[in-house]
Each structure stands twice: as C-alpha cells, then as structure tokens.
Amino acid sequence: MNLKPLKGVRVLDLTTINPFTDTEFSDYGAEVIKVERPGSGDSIRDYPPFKDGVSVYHCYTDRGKKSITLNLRSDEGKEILKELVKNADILVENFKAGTMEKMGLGYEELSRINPALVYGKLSSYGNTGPQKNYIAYDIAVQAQTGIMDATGQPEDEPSRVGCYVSDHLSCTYLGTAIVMALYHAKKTGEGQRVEASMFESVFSVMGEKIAAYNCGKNASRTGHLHDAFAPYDILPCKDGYAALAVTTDAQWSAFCAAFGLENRYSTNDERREKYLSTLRGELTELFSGMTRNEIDSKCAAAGVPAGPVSTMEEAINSDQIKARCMEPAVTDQRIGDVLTVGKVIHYGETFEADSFTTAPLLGQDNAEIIGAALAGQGVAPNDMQSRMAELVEQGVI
C-alpha cells in the first residue's frame, strides 16, 4: 500500500548539502518546495558523482520535489519567504547557527506569522556547548562520536564507516521530530522549533560501547568481532567471506548440528574463551570448502543469523532488495533513468514499487510558487510577468 500519509502537507526545504529529511517528507506526499539560490543552486547540484554533467546524487535527494530561487539576504526575497510561510506548515533549514536570526527570518520571526509553523533545524553540534559554531562535515563527526574508534581493527587506525551516517542519522531524527511537532499543532495551532544535530545523532547509537565503558571493558576497536558474543564474526569461505553471529547456546547447538560438529563449547563463556585461539581457525577451515550461499541456506534453515559479505553490485542485484522494491529508478528530465534507493517504511502488509518524479531543474516551479507569493502581495495578474522579470533581473529570484 502506497500510503501517502503527508499528503496535503506543505514543507519549505532551505536546506543546503543535506536534504534527506525533506526527501522523506516528499516520498510520503507532502509538497516539498526547495529554495535555492538564484543562479547557482543548492550545493547538491555540484556534488558527484555525474553523468552526463548531471549529479546523479542530486536526482537522488531532490526527487519529488518542486524548486524555486530566492535571494533570501535581499529584502523582497525576505518577504517573498514570508508570504510563503503564511501557507506552510514546515520549514527546514541547516544553515550556520545564527544565519537565520541575522536575515530576520528566525523562529521568533517566522512564528508571528504563522503560530502553527513547526520549524525544523538541523546543525552539526547543537545550539549550545563549546562547538555550536563549528561547521561539521561527515568525517569530523564520524571523528568526534568515538565511532571511528570503533571501527576497524584493534592493531589498524581508525575506520571511517563507508557511508554518511551522520549525514542520514541527522535526517532521520530530526524527520521524526518534525512529525510529532506536526501533530501537536494539528491538534493545539501551536508550532515550535525543533533540532536535532549530526553529532548527537551519531553518539546516540553508540550505547553498546558505553555500557562496555561503564563495566571496565573495552571500548574501542573489536574489528568484526562482538565484545560479548562468539562466534559474532566474519569469516573467509571457497568464494569470499561470511558473516555470522551467534547470540545463545540455543544457536550454537543449532549450527553445530547443522554443519555436522561436535558441540564442543556448549555455552558464550567458553566460547568466547577458546574463539580467537582454536574455535575461529576451526571455522575458518570449515567455511574453506563453501560458498557463501551454501553457509547461508544451511544457517537460514538452521535458525542462525548468517548471511553472505555481499558486493555493492551483488546487494544492488539481490533478489531481497529487488522483492522490498529497494532500488527504484527515477526518471530525470535531462539523464533518463536513475537507480536510486527505495522507501523504508511501508504501510499495510502488502505494497507496490514506488514511483517517483524527478528533481526539479533550478527555478523550474519559480511561476507557480513565487507567482502565488506575489499575488498574495497584492500584485495583479496583468502586473505578474513584468513584476517577475523585475525580480530576476534584480537578483531576487
């Protein structure tokens, strides 16, 4: 069921770089409307990789959504965003803190004029606290959060996790703040603002490392091993590498009887003792004459979390990704189609593959949208045109 749950919703993204809650919000039907430079664009335009000129991350983040330009340190596109927020119910931005305030377009402001307005922001480090200023890419708050420090392995240096997770984590909080936010001025007519920070958000999935810090224990690098499980690993088989993670005894006893092994450390405890002297060369020789496919029917029949150390082309083409409808393309207007990375959350027990429209070209929705403002403003239809054409030619759009 392709439940659009946001549908009616309107969102203003001033977002920069970083647009994925806004993503999500049009992915489930809210009218997203991107405000963008005039003449250059949101950043996410310039970001590779590209194909054909054309960032293909860009098709990505920006799909389903509308675009308009405005010049927002200019005084009519201060008020143009003003008039624009009379009808919004979301703002979302994740500009340096204070930039805002300073353009007379805060919270404080923007709440005059609409109360019921939820107001999301989305920084590196939080409003308070000695780095509420810095700005913060993925790196340096992969960096900060001990998460680098937990990657890899105990003799290597720090890792950087293969992906950017403080970049969606970020998103993905602040989304749900939004939401709730968006229910309670449903039902009260108050809005608020909310924030959620890249370097909180990343921290906060670091629990398991901490409560190992409050017990005296490691906290630091275990490479793919668990720092209370074994065998909790990955492991070289006949046509690459494996994963596997037992947490009980129960699943111990399951994959020796399932692989034909004497059950030899019945409990974690000697497990854990006996992994890295004997057991893990004993898997290792075991897996060394299988494929990662036969490890994984026999684990999957067995009850026992396994699974294959795919390649980023084979979890692309994998038949579980291709039956959750996971890799959707869309369509650009100037590129054609574009794979992309389907909708986590699905509503009801049965679904559809997602279809969604493109990213819109720069200023493409400026008639539509900014028009509208304009009107608002008092500018009659006759005046329109010429009214616009004075805004572009001033900068303003």
Contents of the next structure:
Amino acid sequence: MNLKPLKGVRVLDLTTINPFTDTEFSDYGAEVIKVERPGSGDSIRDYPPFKDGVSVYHCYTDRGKKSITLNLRSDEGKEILKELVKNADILVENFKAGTMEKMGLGYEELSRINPALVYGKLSSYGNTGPQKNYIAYDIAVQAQTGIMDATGQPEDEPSRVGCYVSDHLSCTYLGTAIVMALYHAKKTGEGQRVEASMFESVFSVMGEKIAAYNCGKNASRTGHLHDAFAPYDILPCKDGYAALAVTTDAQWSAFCAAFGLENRYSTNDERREKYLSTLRGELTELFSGMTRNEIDSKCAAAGVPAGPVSTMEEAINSDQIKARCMEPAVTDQRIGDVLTVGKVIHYGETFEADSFTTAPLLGQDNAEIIGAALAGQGVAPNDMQSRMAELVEQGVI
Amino acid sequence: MNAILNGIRVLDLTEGLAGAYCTMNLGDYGAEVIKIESPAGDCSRARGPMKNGFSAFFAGVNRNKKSVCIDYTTSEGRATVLKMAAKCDILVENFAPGRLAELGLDYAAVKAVNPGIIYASITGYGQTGPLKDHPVDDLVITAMSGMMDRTGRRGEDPMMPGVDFGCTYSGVAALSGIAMALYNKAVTGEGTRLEVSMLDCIFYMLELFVMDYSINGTVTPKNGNQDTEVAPLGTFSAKDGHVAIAISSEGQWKKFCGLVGAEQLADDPRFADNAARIAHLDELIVEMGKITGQWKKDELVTLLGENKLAGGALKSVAELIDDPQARATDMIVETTHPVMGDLYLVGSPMKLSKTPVNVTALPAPSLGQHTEEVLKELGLA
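Switching from the form predicted on its own: structure of the form predicted in complex with its partner chain?
Below, the chain from earlier opens the complete complex, with every other chain and molecule after it.
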C-alpha cells in the first residue's frame, strides 16, 4: 500500500521560485494547481541546471502538478482566482509582504469566499520585527541564525553549510503547519492563515546551542569536535576521511577491543580532556594505514558509529541511497528521464518504490481548471471557447 | 484552549534528539505526550552542560511532555506499554530496526490492540537497505550523505555542519508525516505506519547536486562561503565581524555599488556582468572587502534590507539571544523551569493565526514525574 495521505486535497500554488512545500503536497497525493504568470510563467522554469533548454530544477519541483496561467493583477484574473478558491482546500504563496492584500486577495477576503480555506504564507523573516520586509537568501539566513558561527574550525572563518537548508526547513515546516490547520478545518470547518519563514525555521534548529547558553556557555564552532563527547571527529585515513562518533564509555571500550588499543581513558571526561593533546594523534596514526571501509566494517562489527566521509558523487552512487529510492527518475514530457530526489516519508507496512509524473507545460491545464471556474461564473458551454480566447487575447490567462 | 491536538494522546518511545524533536512539536500543538523512559532515563538527561544538575539540552527538546518510567525490557513492563499504546492515537519511536519486534511493541503488535494507531518510526538509515543495522550517529550520517563534502573551503577538508541537521530535519519530516496521517485518518478513519530516516533526510536537502550530477556526470566542487555560479554571493568582512551578501542580478549589482558609494566597481570591466564577476572572483572578493570593511555589520544589513537587497549579519549565539528579529518573532522565549530556574527556549517557526502553538505549556519533566498520574488516568494503576 503506497498511501497518498493528501488524496482529494486541492491546493492553489501561487509560489514563485521557492516551491518545496507544494512539491511535497504533490508527492503525497494532493492535486496541486500551479498558478503562473501568462507568457513567462514562474521563474523556476528558468532556473539551472538545464537539459535541452528545460530547467531540470523545475522538472523536479513541479513534478505531478497541474499548471494554469492567470494574471492576478487583472480584474478578470482576480475573479477567476476567487472562483477557484471556492473549491480549494489550501492556498500557498510567497509574495512580498502585503502583495496579496494589495491585490484584494488577502486572507480576509478569501476566507469570506471559503471559510475553511487554509492560507499558507512562506516569508523571509516572519510577519513582524524590524526585518519583516527584508528579502532573504539562504546564506544570509545561515549567517543571521548562528548556523555559520557554529560551523568551521575555531581558528578559521565561520562556514556556511553547503546546501539550501533554509529553503528545505521552511518549506517542510510550512507544509506541516498547513496540514495541521487542514486537519483542524476538517474537524471544525474553520480555516486560518498560517505562516513560516526562512529565518524562524533555521533558528529553530539552534536549540542545542541555546541550551548551552543557558548554562553560561557561548557555544561557537568546534570544527568536527563535539562539545560533549570524545572521540567525535573526522580523521584522515588511507583513502580520505573517516567519521568516528563515540558517545558512550561502552562504545569506547568496544572500539579499543576491536582495534587492539589499550583502554587508557575509560571515561568520556578523560577522553575529552586528552583528546587534542594525545588521543587525536594516536587515532590519526592508527587510521593512517587503514581504508575508510576497513574502519567502517570494524566499527560496525563492534557497534561503534563510524563511516566514510563520502564525496557527493560517492553518496549519489551509494547502495543505501539507491536502496531507499532516493534518486527516482521523473519522466518529463519534454526531455525524458531526469534524476531527482525521492520522498523522505514512507507510508505502509512494506517499503515500496514511488513513481512520479511529469511537470506541466505552462498553462497546460487551463481548459480543465479555468474552464470549470468560468462555468462556475455562469459561462455557458457553447460560449466557453470564445470566452477563453477572449481571456487569452486580453492577457488574463 | 484552542490547540489543534487537544485530546490527542502520543506514546513517545524515543530517546535522543530526532524523536524528541518530533514529539516536542506534537506537544507544542497541544497533544498529551507521554514519554516512556527506562529506569536509566533518556540518554539526553546526562548530556551536558547542566544547570542545577538538569540537562539544558534535554529541557529544550522535552518541553510539553510527561515522563513515565517503565522498564520495558521486563514482560510486565512491556505489557503495560502495550496497554498504554492501546489508548493512544499516535506512537513515535526511534529504536534500531527490529528492536521493537523483539520487545513485542512493533507495528503489528500495536495494531492488533489499536487498529487506528498512527505509528511513526525514525531511524538513522531506514528500515530497509544494506546499512539498516549500521550504528547511528548524526556525524556519521552527515559524513555519508555528502553534506560534509559540500561544506568548507575549496581544496580543504570536508567540514561538519555545526548543528545536527540529520536529527532535526528527520524530526520535522516525521512530524509532517504524522500531520498528513492524522488528516488522512480524519477522512478515511484509517491509521497507518510511517517511517523516515536521517540519511534520506539529509540527502534530500542536497537535491541540486543530484540533478547536477545526472546532467553533467560531475558535481561542481564546493567553494566555501562563495557561490560557484553567482557573484557577489558570499560572506565578506565587516568592521565588527562578517556579513553575508547575495547579489543575484545586474540591477542589484548596480544598486549595491551605488548604495555603498562604489560606482567605480559597477563600471569596472572585470565586474561588468555576472560571468565577468565569477571569472574575477578573487579580485572581486578583495574589492568587496574594502567596501564592507568600512561598515558595521548591522548597519550594512539595514542599508541592504531597506533597499531590497539580501544581506545578513553573522551572529554568535550570545548575539542571537537579544537579536531584535528573533525576539519579535518569538524564536527566543523566556520561561522558568522548576529545577533550572530561568531558561531560554527556542520558539516554534510554525505560526498559526487561530490556533497558535504553545511552547511553555509544560516544563521538561523529571524522570518518572508523571508515572502515577498517567497510569491512573489510563486506568492502568
């Protein structure tokens, strides 16, 4: 059973560029209608990397979605959106603060049309505070939330984490808040506006550093060392680096037995104290004659967490990632198969591979979706074709 | 009392960070979270640093939970836990795959007494695959995922991210999976099992490189804090630290140069367009540093922000505590704990207008603090 928990849920996706929330909705079974600018569409369609001129990024993030074109600045466009809101469960947007309100499409307005609507907003810094109108970028958010201060060698400059953590965290948090509100709306009939921001989302994972601050420690970066455990490090070996994470005395004792070491520092406190002065050097020497896999196998057999520091390429080609279906191909209707990332939530009693359908062409679902909205506005079947042509002519769709 | 999960009971069989992070959020949403701990207690209780003998780390991620102490390795303890599971809506666990089957508390056993249960599992590598039984730690998983390979300066060692993304993001993913399962149950009446893994979760955040590799057969090497495709997009020195600046169009570049009084850079042929700036990145960094070095980080960020350019001041933890944006958005919450006294908690990024989450409903419990109360409430004592 490959459960699609959001089956039957209809989402209006007004987001631009930052689209994981709606990708996840689509992946888990919702009908996601991407509402795009007539003519050029969402700028994600121009986002690298490209294959045969088509954005592979868009092929991934828009997989399984429908696409309509709608000019939300025109009166007719607004009316069509309002008609669509009547039959939608969720609307998601990430415009600049106040944009939807200015267009007369804010939550207050839309909730009058559909009181059960869950209106989700993704923002940069939140809906209040001195930076609420600032635009964000991943690296700026990593800087401002302390992630960078926490990353890197203590004697070196702080380092960013090399992927878009702010986009992923904020989009998954927003999606979660939306679905919680949807659950509430299902039970009570009451919809609401929910929001998550990149800043707040990344800030939320700083808990362990804030915890230390409570005890009078300004927890800054420690390289690969753990502020509570040792040995906890990445160490050079014959063919690269190995990660070793000993967090209990029992693990350390098992490690010593497996590698034929004398257990001189049997407590974590002793190991932390001696780590930089002696223990790290001894471990480096021990590992210098061994490969990552040898270290990994020995540690695994002893029940000690350790593993290779993989290059991105090695990770992509690893058996575990493949076994977990984390690189499924999406067969795109324009360019064929492209590799993307899979889903992280697996439902059901047995693990099953997922399949994903293509991203949409710009406006490919206008006839179905906008046609239905126009019918809702009272356009007769016989007049439908000419009305649609008129709206195209006027740049509304 | 208008919390979304009021009346929902969660059996929390987790230990450490990932599972605790998930159930903390369920508690914030108003669920009654019953944390089952063996007599030794959750290992996080021993994790320093301590305040008045109580772990601040534990207190942070175990707010809004009740602690029930049961030795589930005994047959009597197991039977009690199973009876409790029969009266819960959600079960969250992060044992090694197979361990709960040995204890008679796996999905099949719980489903037999509670067919509608939502049963969520978090593991390091997943319930399937060649590494499923491999010993787990966030460091090791981050190492294997490729995330460390992407972090740090070009040509230098791989670098560990300073926070545990494997644990935190898998906790959020499990939360998301539970929210969807709850909605599904409200529609269909059916419970389900779900699982997430830390390795999948970190790898999922590296999507760009998977696509890059699939098209080009190679991955562009990391480049520290500087972007490899767009410039200037990175961190630069300020008078009092560092500032991140992200200029992503020609219009923004001209605007930036004008704002900081460096029009000569906009006219410099080495920096004429993005391609030229990337080609002369080292020189650009030097020129940028001359400009940013004249500013205090917060002043420069305000100038950029007010002019719709993306910038962020690099902050230490001490600076975060009183950061005006963090305070305004309730991401730093002041509370008191019965043992620890004054305590800063991290708030929730999920802002629901009609049913706000509450991060201070219950302080983190002492071991077994609620054993009697909960067992009585469930009619088991």
